[in-house]
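As structure tokens, one chain now follows by itself in the form predicted alone.
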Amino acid sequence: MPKEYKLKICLVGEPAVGKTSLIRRFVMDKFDDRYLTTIGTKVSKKELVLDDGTKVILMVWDIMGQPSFRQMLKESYFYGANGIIAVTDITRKQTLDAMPDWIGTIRSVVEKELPAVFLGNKADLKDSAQFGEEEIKQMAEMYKGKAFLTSAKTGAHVNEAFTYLAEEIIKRMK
């Protein structure tokens, strides 16, 4: 009989990188162009069945990107996390430059190294890109993660990134 897992996934990244839009695309397969600031945290749930029949319930946590909020809520937000999705916006280089601070915050709370994926979001805006796939891969390799270029708008590589992370977490649990 296939096993069932319940996993806590935390999204991190600067304001307006597309964390909420990525979650909406993954959970509901919808996209909204309007920017809505996340206030506090929001938890969404999605069930996956992996290729081997394993059932996974992902509890996806979305957090407000402001640094002051990150410091205030970091203990409760990251507590019990099984994996991290680190989101950057390829049209704003500073969102990639801020990633070491996010990873440092996570590591200050979580004792172990968590499986992570690094997303270069807004791939549909590649004409406005300030960095690309190579820089995302380098960042991911620094933290032993995997990189994806995603677009919450088109859905490109969104399901693939979440599914990869779930599979990686379960692989490490076995």
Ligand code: G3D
The other form holds:
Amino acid sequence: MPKEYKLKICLVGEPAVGKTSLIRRFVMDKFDDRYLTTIGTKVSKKELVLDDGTKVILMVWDIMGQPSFRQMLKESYFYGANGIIAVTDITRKQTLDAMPDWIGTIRSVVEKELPAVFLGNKADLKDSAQFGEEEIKQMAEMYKGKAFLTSAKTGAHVNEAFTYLAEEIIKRMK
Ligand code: G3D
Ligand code: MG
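So that was the form predicted alone. Now I'd like the form predicted in complex with the ligand, please.
The next block holds the full complex; its first chain is the one shown before.
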């Protein structure tokens, strides 16, 4: 009997890297989203069926507020999280440099190391890139995650990244 899982996935990353756009791309494609909004956060729901028939309900958490969020909401945002999507914008190196702080914030709330994927988003803007696949891979390796170059605009590798994370979480649960 295929099992059913319900997972909480949290997106992190600097403002304007594309967090909301990635969720919109991933969730809305099928119009099966539902939102729960609390101050500063938004939760979208998406059902996935993995290759082996496993059904996964992803609750995808997004940050709506300003950077002050980190102190205000971090406890409830990361509480019970199963996995992290760490988003950077390849056209702004600063968004990569800021990632260790985000990971540090997660670690201050969640004791165990969570499965994570590291996205270099806006891959469609390659001509104005300030860093590339090599740097995002290095960042991912540092935290034992996997790197993807994504584009919320074209949809490139967006499903792959979310699905990989779900599979990785479930693998580690077994
Ligand atoms: P955030 O939720 O991380 O703050 P948003 O980021 O999803 O709001 O995206 C910020 C801006 O980047 C938006 O532009 C959005 O359209 C754009 N964007 C997001 N992902 C991509 C991408 O993959 N490629 C390109 N070219 N743009 C992207 P606006 O102009 O609406 O502020
Ligand atoms: Mg947003």
